[in-house]
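Let's start with one chain on its own, the form predicted on its own, as structure tokens.
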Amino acid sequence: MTQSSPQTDAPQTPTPDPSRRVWFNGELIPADQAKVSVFDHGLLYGDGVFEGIRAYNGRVLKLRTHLVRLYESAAAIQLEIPYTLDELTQATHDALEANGLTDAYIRLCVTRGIGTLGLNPYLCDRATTFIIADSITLYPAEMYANGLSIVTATTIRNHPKALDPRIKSMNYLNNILAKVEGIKAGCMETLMLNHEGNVSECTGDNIFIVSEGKLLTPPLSAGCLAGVTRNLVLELAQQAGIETRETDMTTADVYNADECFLTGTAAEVIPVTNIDGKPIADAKPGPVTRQLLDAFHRVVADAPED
């Protein structure tokens, strides 16, 4: 009897809708015609950078912040983006408009481009740039109301001196291996530790805990991404008078937290009520989490593009 493979937390990828448009190297083309060469180093070696961005009510949240990070990631790997920041700003809006979307998830990717069968990035003539605008639902609605269960992965985060976590690169194999562990455990997200055994981040989200009235999150030195939503939540907490600290923490700190939640562009703000089979506090989303989630929703209603 053949054993079936583990079920993933997302449906199988459908055939691209030909009515959809993708911004591809300066042109809006049908989604089913948007194709990357097999010689593109983004495909061959994960050599490229990207941003996940959200639009609400026709406005793109923190678009400039995302684009600045994209250019910083590209500069860190010596990848020249063949468009200006203003051109990519307009291209992002064009991709939304072409697909008739006002609320959307946007994936902006820049690969090293077409090159030879070898690692040398200088043999790639020009970067490949594309923007996908579509809908996304990362977690079911009931998990935002009742909380998410996560597990701790045995796969650790990349050492920050091996790959700077500030670089949002296309090479996500480290995260994917941890994600597989979570899927096999029946969880939709997985906590990752760093080389020192401290909490870093989850496979696609930053992590926060509330302890003794303070909002705590790992520092960037722990190997986590400087998430745009992470930074926004820190700002909202400070505006609300909540004491915030970026500090190293262990799984024991998470186990004993009063509250826990995750942040991310796709995830937004989602409570965590169970980790490694252990309930966090009373296994219900806490008041600070709900306060910050409400504050986040008020901000995205206006979706500032700074």
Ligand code: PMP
Contents of the next structure:
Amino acid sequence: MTQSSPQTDAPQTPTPDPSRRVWFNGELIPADQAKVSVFDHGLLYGDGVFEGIRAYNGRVLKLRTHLVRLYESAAAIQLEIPYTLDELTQATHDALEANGLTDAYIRLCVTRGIGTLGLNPYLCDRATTFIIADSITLYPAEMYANGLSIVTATTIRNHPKALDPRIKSMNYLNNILAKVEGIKAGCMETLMLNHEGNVSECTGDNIFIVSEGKLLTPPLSAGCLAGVTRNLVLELAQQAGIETRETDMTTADVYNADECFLTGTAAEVIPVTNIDGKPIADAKPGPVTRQLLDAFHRVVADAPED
Ligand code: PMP
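Now show me the form predicted together with the named molecule, since the one above was the form predicted on its own.
Zooming out: every chain and molecule, the one shown earlier first.
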């Protein structure tokens, strides 16, 4: 018997449609032929980096920022990307155009490439690079309206001195273990603490709280990804005259917050109204969250590509 899962972030086309195209090592090829070798260290060891990017109305949101983060992640693991930033910019557009997509979720991956069965990355000849343009539905519409329930994982976020969460690597097991805890508790997202017991981020999203009118989010030193959406929301809040602060926080701060929401390329901005079985304030998306959600939607609808 197959078991249903509370997860909805599975790709919407589980069997590759041969009419779709994937940008693969410089060529646009049919999706069902886009295959990575079993000797690729991306598969053998999760050795690689990636970006999740979004296109709205034919414009790719913050493409340059995503690509800069990709190159920084690659540099942090000493992985040479065999294309320039301009080439990957063009390739991202080509992947969208080849699939006739104007609104899409784009997954850009660079793996270490084909090597031996040992760990040594220097024995891998050339990185494997591919870009998938597809769609993603992370959370149901009802949760954007009424808020998400999350739980705190017992699995802590990677220690920055082990694998820095600022590196967007293809090795997501740390997040997956926490995500599984959340799924077992009936939640679609899970809060992760760092080795000091402070809030870091969720498994695939950054976290914000509103307290006494101020917008607070953990600093990058708390061991979270420098989320592109996190940064955009901080900018939008500042433009709206909302005081923002990057500050360490504990679960008690989240429990006592007036509002809470998560940000991510796939999730966009989503309210959180319950944590660890406790309501946050009156368990309804709050005014600051709604204001920032509206501002976010205006930006993605109108902003020129940058
Ligand atoms: N944290 C983690 C662990 C993530 O994987 C992501 C992206 N899914 C985010 C935060 C949000 O980052 P961004 O806004 O750049 O998508």
